[in-house]
Amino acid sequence: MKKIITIARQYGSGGREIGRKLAEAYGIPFYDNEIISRAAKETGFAEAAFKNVEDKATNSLLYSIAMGMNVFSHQEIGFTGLSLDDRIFLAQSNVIRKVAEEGPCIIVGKCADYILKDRENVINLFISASVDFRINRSIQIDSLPEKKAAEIVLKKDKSRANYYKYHSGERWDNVLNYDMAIRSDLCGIDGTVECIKAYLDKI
């Protein structure tokens, strides 16, 4: 395997263990939290910070003005300059370039697939499934509460559309953005990375 996989994924969809197992067959390296890990290292930021920046775009238009910059332009607003969350996004797709850089790799989530857009060794990958599976996926998984678990999956899908959406311009869930967009639910988490293991090695 001498390609840098990006996975997007839908909230309880499977998409980092996905993730994971495709790395453990392929013997190339993962990350996901390993990212903010290392971003936070590099930029003396919390690491609380970098996880609690995709929960607030709940609200593409305010989180926009929350942020302090356009949407599609990216021009400043104001004189503030950059917010500590653009400034956390810009240091994340620091890391995100150097690892890819550095070889083969599976990177879940962060708006990878468009920070490395313009390289050539990227495939870009999108998870879904039903929202029954995600939701009672999540339920025994991350020990969601079970009357609040469809509220919880449907907030975090927005709020990953709305972040990918300010940073990128793009839709997140446009398969056409994507190389391979697989449903996790019609043949379970392992029939899923025997799938996406079928399709990358054929190219």
Second form
2 protein chains.
Amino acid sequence: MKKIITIARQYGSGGREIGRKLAEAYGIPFYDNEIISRAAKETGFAEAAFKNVEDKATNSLLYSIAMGMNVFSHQEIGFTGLSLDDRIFLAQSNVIRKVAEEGPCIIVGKCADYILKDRENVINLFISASVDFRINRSIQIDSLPEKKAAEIVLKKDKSRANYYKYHSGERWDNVLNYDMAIRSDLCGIDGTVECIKAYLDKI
Amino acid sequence: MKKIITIARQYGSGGREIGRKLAEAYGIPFYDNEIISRAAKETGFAEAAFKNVEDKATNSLLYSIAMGMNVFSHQEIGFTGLSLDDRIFLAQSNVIRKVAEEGPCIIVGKCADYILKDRENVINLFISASVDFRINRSIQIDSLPEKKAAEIVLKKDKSRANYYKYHSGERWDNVLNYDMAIRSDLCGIDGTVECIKAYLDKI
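Alt. form predicted together with a further copy of the same chain, vs. the form predicted alone above:
Entire complex below, previous chain first.
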């Protein structure tokens, strides 16, 4: 499987776990929200990134991105004039382009499908699930009280759609953005992983 | 496979052929646009439907729908006050509800997912494909000249989206309308049928 897989997902649908399992199955790197945010945070503030540069340099990914970001930011689009959100988005975009450059991988969230839209060999997935399934998952996994879980599930969907719209100008829920979209609650997380694998193995 | 499968599809994506192959694989009835339109036409004009009723009665589906439509139309919503388009849509909706009532089947197009949205055991699929794939398919299958094919592909997408929006009030391309959406050009028609079967067999 020589593709870069992006996964957009509804909160509580298990998209992140599905991505992790696909990455394990194919033996390719897995980049989730947290990893990308952490890397981007380092690179989003060029000055900070260049303190203790020897330490940073021991992490080749962060270092090269910090270098890239520095060039990108100050010469190409006047990085310093942008809002914090935009700076963070640019830093995340840089991380996503960088890891995609390194070869096949799974990237969850962060408008990765949009950021890599002009790249070949990218497969975009969307994972959804029923509201009940997602509420129950967030009760179990994030151990939230039921009422809070229901509230968060609906709120997170809205904010993911808004985030995508703000940065891409496109609709997050547009079926035509995705090569495959699948509901994870009908055949469970592992069943969904198998279905996606069946598809990816044919491409 | 005990489900009713609805298939929405981009023009030229092979959604109809995929539906036919799924119906063959599961040995269940297949209802495409033409079949539904023809049945609806008979039932959309109650008077005509009751001419030569013995002949009509030889087709139990058409006959029972004609009867149903007659009751439905004149008593429940003042059928005669509606536009021709709306009358035809109501007639088609009646056909779709009727065939769904009869058991597992495949229904292509005609907002079937929306018409059956309150019914259990319905799985909604969306089939898309790249513009090039769809143009080539409509050149081969409908033997259209290339320029005409390109024109029709884009026009048909728009009119299917408009048709869905007009009758359902919803967006045709909303990924959340569908249990599975899949691009047919990446692994071909037969590969896509296998992927969908892999999913349906797990549900």
